[in-house]
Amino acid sequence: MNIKKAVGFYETFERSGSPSRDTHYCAGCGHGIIHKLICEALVDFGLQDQTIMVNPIGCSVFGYYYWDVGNIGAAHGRAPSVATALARTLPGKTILAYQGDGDLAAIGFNATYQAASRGEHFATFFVNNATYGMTGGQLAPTSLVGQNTATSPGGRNPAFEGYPLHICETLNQLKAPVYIERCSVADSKRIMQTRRAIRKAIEIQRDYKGYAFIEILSPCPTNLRANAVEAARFVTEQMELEFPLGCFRDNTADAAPRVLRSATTNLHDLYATNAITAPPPPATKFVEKRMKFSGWGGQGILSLGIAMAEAGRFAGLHSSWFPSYGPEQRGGSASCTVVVSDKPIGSPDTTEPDVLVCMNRPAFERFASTVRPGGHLVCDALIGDTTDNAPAGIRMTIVPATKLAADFGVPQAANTVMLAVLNHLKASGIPKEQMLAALDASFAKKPKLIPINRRIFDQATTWCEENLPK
């Protein structure tokens, strides 16, 4: 008897500290099975050196030991939202995520229903064996009404626990994903099935038609207290009634493939609206800059962090813009971080700002001592005295911001004050152009304001070369 090896694998698995052809997973378990149907897809589509594989929380997130694909992990339920980044930055690529049903329909259900309703160019392989294998066997939204677990001993009971979630049923609603099947393998003929289900799947990635969700019923002996036999019959007796077998749909044929978008797409096509065009990029290297805007909701701290970032990219430079606010629509607590950069940006956040924009106390209180040495701090005069606790060792500047704004007749437009502040001091690093650019296009949909911002930028900009210092 001739057995075929796996292609598709490491040559030796590391996970233990010593190389092993041994997995982690259970005598009985399927992910074994559904990892070697994968990977065999892959190596007879020549698609093997081109894949990232997105890793989960649960009982594969050892995965990235086994198949020798690129691979990347995930937060808790998070798999769609990194699936949906690598698709958009690295066109062409297959991109798959492969989740259990604790991490897809618990934490992450919401994320994998966006993704699919996006129609996102990836599949997923979603594994569902009706329990939270990897942390002791709780109940999970596919436990079975009646079905004993961890957190249910006397049976799932609908009153309390809700009825199984139907994930298949429920992403079939949307239009945008062109496959979605639910199989099994559970017995030979259903490996078969899903054999076919899964390579239609990672057709559909090669050649770029969109979105493909692959239900897989899954047996798990450990925690049904079953040989292998028996937790096999519990899918195919008991699993295959509460989620039925079989294709929900499949527009495959009629499926365009997308057109590619290279990441180095000109950023000045995607952002020029209203006949406001970015002028040209600067030729000179760009210093990374990673910025802070911080103050009360109401004083136009977010729409000055995007004026900021669309300033860096109509210098055709990568910006990101990351909000943080309080539920109040004013009042309430508002900040936000601009990351401008002449590389891909690895991380919208920063927790040490070069650049730091302050417009009232509690914002220079909670922030200030965060600066990057040799850093700058820009902060309205409402932040009030600071001689006792000015931060050492970094470049700080006090504008009358809100005053000023209400002394140009526009109290408002404080935060347009502050952009040419930041232009007079030089502390982004973009040009006074780009940064104009982005104030009209900020404007662009009240185009009677654009002028008066213009005349803003110019009187504080005259104010700044009068009273700050060269």
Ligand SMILES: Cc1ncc(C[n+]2csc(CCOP(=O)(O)OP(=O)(O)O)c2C)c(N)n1
Given for the second form:
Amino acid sequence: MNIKKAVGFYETFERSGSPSRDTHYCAGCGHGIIHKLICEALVDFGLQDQTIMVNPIGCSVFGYYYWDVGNIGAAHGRAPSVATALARTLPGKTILAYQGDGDLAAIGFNATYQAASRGEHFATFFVNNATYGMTGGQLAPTSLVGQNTATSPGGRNPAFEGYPLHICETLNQLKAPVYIERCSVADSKRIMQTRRAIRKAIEIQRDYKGYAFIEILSPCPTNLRANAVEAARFVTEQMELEFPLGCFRDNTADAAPRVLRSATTNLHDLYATNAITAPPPPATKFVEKRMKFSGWGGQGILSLGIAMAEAGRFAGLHSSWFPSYGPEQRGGSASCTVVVSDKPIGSPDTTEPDVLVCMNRPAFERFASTVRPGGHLVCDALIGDTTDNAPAGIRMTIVPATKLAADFGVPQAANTVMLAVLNHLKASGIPKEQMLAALDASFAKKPKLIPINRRIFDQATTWCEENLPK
Amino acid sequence: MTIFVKGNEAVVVGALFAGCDAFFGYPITPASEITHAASSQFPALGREFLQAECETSAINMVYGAASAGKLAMTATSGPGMSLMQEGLSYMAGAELPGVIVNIQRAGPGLGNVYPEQSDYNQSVKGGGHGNYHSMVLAPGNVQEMCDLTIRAFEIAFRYRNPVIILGDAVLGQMMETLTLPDQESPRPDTIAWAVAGTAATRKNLITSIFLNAPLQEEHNIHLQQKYAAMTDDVMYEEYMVDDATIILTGYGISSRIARSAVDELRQRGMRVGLFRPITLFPFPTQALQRLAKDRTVMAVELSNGQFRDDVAFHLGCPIANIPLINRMGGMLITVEQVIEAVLTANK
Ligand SMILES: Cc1ncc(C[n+]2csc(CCOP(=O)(O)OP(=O)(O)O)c2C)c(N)n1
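Having seen the form predicted on its own, can you show the form predicted in complex with the named molecule?
What follows is the entire complex, opening with the chain shown before.
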């Protein structure tokens, strides 16, 4: 036969290890024809320089021996993920993924389905030969019922192996794909239809219209243990019954224009709102303080801790905040540990806090006995009767913080009351000025709340002056 | 300028200042804040963010973007990291740069979301199939979560190799002051190898397959030479080691607990110091060997001795010579536990 010289291929296939122009495909295999059609389209459209082909794992793992474009080899089934990243980081380039039925319909199906659903800007050429060619003719998701394969020796039995997967039909349930068609390379008439479909899928990429999917039924004589003619007849007479040819969808005309990301800020401004110039270290020696805050979620425990930690850093100290998190956080209780120090902080956790704030009874029962001798234990009056449990050798202060917050008009502000109490007791050793700055900072996103919380801080301070022992 | 952020958020700051083009992630506690922050901050700068359908896909997206010469990263924790091992092996095989952050949680299996350091061997010894290594960086504070992410990209592109940031749940979840980097890193030149859809890169090929065994061996030898050269980039920190008779060693959160123990033991007049490897692969072998001479070395870790065994390996001594101070399952070692162990060993 006089075959037209394939264009878009390398002059010689050096990468195959022998500088010939023979492919590694078996006689009668469809891969070579499909390669030729793709490359011819790329040359005709002048896209070779801007095209990247994602090679699969399967018989076509060595597609890059032949097609003269940028080439990337993906792991088995992962071409859609690789192509997704390429399409998104190289907008404007022509990204093509080439996959077999084991690669696409078995190990990598979720990746295909998800990429199609996202409407990624690449085209997939799905070569369905109803078997795993490369690994020796095993059962594929697209093997026909009754088909003998290396791993379905008695023929595919639906009772054990289920039924063939219909990929085009499945993808056709999705909203995003622009073009879905199934064709065949079993004879020249069908090859011409495949040629049209391939060109269309590539044009869709060239014009940035979206996701295109072409399934190509393709003969595998070697694994069908058939000659080229019989293998082609198997495709036309048996595979087509299960996988009817045709265009499932063509939305090319009204494809939505591609949306690209564009910057709304720059790296400097991105963090500017929260950034401060590092304050100088304190003039006098600061004794490291380990503080624990515990109570119910919703009492503002974690924000109280952050405010204390921020106060420390505003005072020029090293400062760390470490929360309880995960399921514990959801189960209702919340706690966090804050360390402020004049030297780099070692453990951000503590088993012997210098200061413990308990906003509920369970926190009191769990942690009160851990306070370091001479340390502060500050509790909301919500903890109830403490006569039995009040630990000895520490300074214990009980404040009706939740009630005061409600009295001051903002029931959610019990944590602000507590911050004022800690300041009044000089429990943390951090100056008031920085405590107030941290309080303000904690409402940076809701500045309207700053004056309200300032007022509550002052009212709580007055309450402490009037009610707590000097 | 400084901000006060979680370690997880600091990773994203570092990534953006490194010039990272794309983030591909899948949520998992205790690493999710990285993906959260990335989801708003990458697009705000016009950069790419995508929540993948699984970690397998996420790492292959990193592979794809890296193939194009882009700076790409992902972040996860134990179960996700296990799914990424195949992709890491492919990246190492295809010599692709990329940054993978593992905020370690407790295992095996689903385990829990609390801190452990039990992915040490998985990270340091390869983890996937084949003769390969990722470079492994172990931050010890929020600042390093940022700074080492920047460093990771620089190293990844210099060696064309994946770099793992091996953090832990404490470092990821805790907040500290972060001094913002001054400026964005210069972009690496990738034109010689990347496949970027341009005339200049059309001839390039990204693959890890060499069907010809002698060529595959040659490739392996080349990789081993590259890993050997990485010792130029070892990093470590020594704390109070000069006069020390006992050296505690640990990385990440364990090193911080050990550091507190060193401070307390020093107050009691004991000469204890800390050796903190910052690169876990390559390990700062020479520095530790120098230090270990005539001193007791004790390992502090949130795992079953994986780190201790490696310390013994690098010192060329029996495992029994290196006492192990550890917890597992999401339990933190306490400073008191370390002190006690040192006092016992010193009897
Ligand atoms: C993770 C993984 N599992 C298994 C394999 C082995 N493998 C290579 S190709 C292949 C099947 C290929 O079949 P298909 O995608 O139908 O392509 P064909 O060879 O028929 O063109 C398999 C199972 C692999 N490379 N990677």
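Everything quoted here is computed from the prediction, not taken from an experiment. Positions refer to the first chain, counted from 1. Rigid core here is just the name for the largest C-alpha set that superposes within 1.5 Å across the two forms.
- Once the rigid core is used as the reference frame, the Cα position of residue 189 differs between these two forms by less than 2 Å.
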